[in-house]
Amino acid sequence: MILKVGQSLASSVDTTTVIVVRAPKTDVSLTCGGVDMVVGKKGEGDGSSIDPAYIGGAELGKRYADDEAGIEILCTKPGKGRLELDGRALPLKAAKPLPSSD
């Protein structure tokens, strides 16, 4: 799937929604509980269809990138599925250490 800057996703199994934040040059494949992800603002399943080796769950307002890929994605309503880029999990991006007030 091609992705584009401010274009939401939705899940086919679970309720998680993310919007594009930074979006890669490439194909690739974004799956949420192991399917992948349409377009759409609204998850259209439960949760209960997912097989257990996908369930990691999407945090509500957390992002979630990969800088080697080049994308990021923001989690506009959570989920219990596993957020993955071309089969891999897909890492919650760290927060910037704030500078010393020494």
The other form holds:
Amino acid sequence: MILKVGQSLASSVDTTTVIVVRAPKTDVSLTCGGVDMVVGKKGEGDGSSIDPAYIGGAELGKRYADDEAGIEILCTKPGKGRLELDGRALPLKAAKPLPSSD
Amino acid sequence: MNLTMLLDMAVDGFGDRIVVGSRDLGISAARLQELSVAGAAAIREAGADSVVYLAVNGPAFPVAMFSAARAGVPLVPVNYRLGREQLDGLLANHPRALGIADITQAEALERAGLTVFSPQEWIQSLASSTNTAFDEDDDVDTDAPAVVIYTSGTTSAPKGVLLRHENLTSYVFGSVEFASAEETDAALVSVPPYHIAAVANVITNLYAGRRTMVLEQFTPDQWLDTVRREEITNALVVPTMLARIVESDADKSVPSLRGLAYGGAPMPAKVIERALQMWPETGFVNAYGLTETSSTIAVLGPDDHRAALASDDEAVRARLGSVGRVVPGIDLEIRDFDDSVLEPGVMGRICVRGDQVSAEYAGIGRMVDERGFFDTRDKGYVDEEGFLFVGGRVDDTIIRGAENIAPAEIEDVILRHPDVLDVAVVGVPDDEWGQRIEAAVVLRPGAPVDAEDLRAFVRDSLRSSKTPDRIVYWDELPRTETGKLVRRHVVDRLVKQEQSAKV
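We have the form predicted on its own; now please give the form predicted in complex with the partner chain.
The next block holds the full complex; its first chain is the one shown before.
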């Protein structure tokens, strides 16, 4: 699917939800627990149907990014299923915190 | 996308943590969510299309912000120091608002026909509501802006800046790491609620998991006492506040203070240098941004400050006067008057683009070019390493004869004089030159400085066409509560003084 910045995506197999912070220009497949994520704000399922090979879920408030693909997503609800982009696990983005300016 | 997403994430991540108010009596993230659910219900029940907030900062402010967001209507924080005419004009834009106002301000809202709660009444009525259960499916997508902030109108009539949920959440996601604060962290907020920094403070600190405390009325003693008593770790001040703290005779020890951010107006070099020497353990952050850009777009961090202060290299040292480098998600161009992009080191107009940039005004629309860039109408340049230097408003430029002169350049020089506390340089209408340069200066009490000597001091650094034709001494300058100089008031007073001198 073509992702859009600010879009909410939900897992089809567990509680995971993410929002798109940076979107690739090309059509990509974003999966959670091995199944395509869909546009929405609430994940379907409790994660029990996930193949053990796809376990390794997203953590609340963490970013997952692939600079080469130009994608960054932010986890807004954690879950059990691993996030993958086109069949490859999306790595956790190391936090480079800015000093608090507010 | 909705601001409430930030609050709902906070509840999932650290719901029991106190995020607003004092450690003992404050509001937890979970409680803030409950109050916002009750608040949204109250707003819907009243049929209100916005929430006008005309009060000092306090716990009611974040409650109002998230209640409005959950109801899908904008929060409109309004300056409680506006004159009656200006206030009435502005309230006329929000005829169906629900009002939250301090008792002394309530009359203005009643005059406009609005239902008014005091901040205390508002919180109490929500706290006793039974309608506080959060329903995940009750998610509001709204086309309405999240916040409307009126510009201070120092250079033109106040305009309502529309900050959309997308703008504010982009700012937070781009510059803050979720739950990155320690449980013991606390931020002290000293800016009034109608300032963009107050809005940004609510959402960024909440998202980081940092408790916020509000100082209703700034005095150096109060600020210093509160930092010590509440073990404040982070704070934001405007330059005039830091100047008063530095000048104060009070006990200035602040052992808990790890980070001090400043912004909102240019910082005099003298003040920041003294502050850095006074608090070597504190990390200083200069934040540059506009209401239209959802707060900060460039940051000069603690390491930049220390490197600049310690350096022998003039270019590095000069960075103490810069606003640092742009934050992720912001593209910046320095442009000439014909819109061509200028090289490093050349002064032009600061133009920015990014998801956090609203650039949208009520009744006007989005003011961006075809490539999405917003002209800040600030002048500036970047150095070779990308540090941004801001040189004042384009609209403040003095045109003397055919020469364009930036007041900031002259003000910087005058401020270097050890006996000068504050200065405003403006263009005054002149029959011969179009405009002539005049300066109003505030001297350190009891320090007599001859105006001719001060002119000579300027001439030593700048050429004579940039030396003020006249320098007058005043007790104080017309500044807004957040430290912005109101130049047209300076000009008015200078012109009046001259007229009465001629009679």
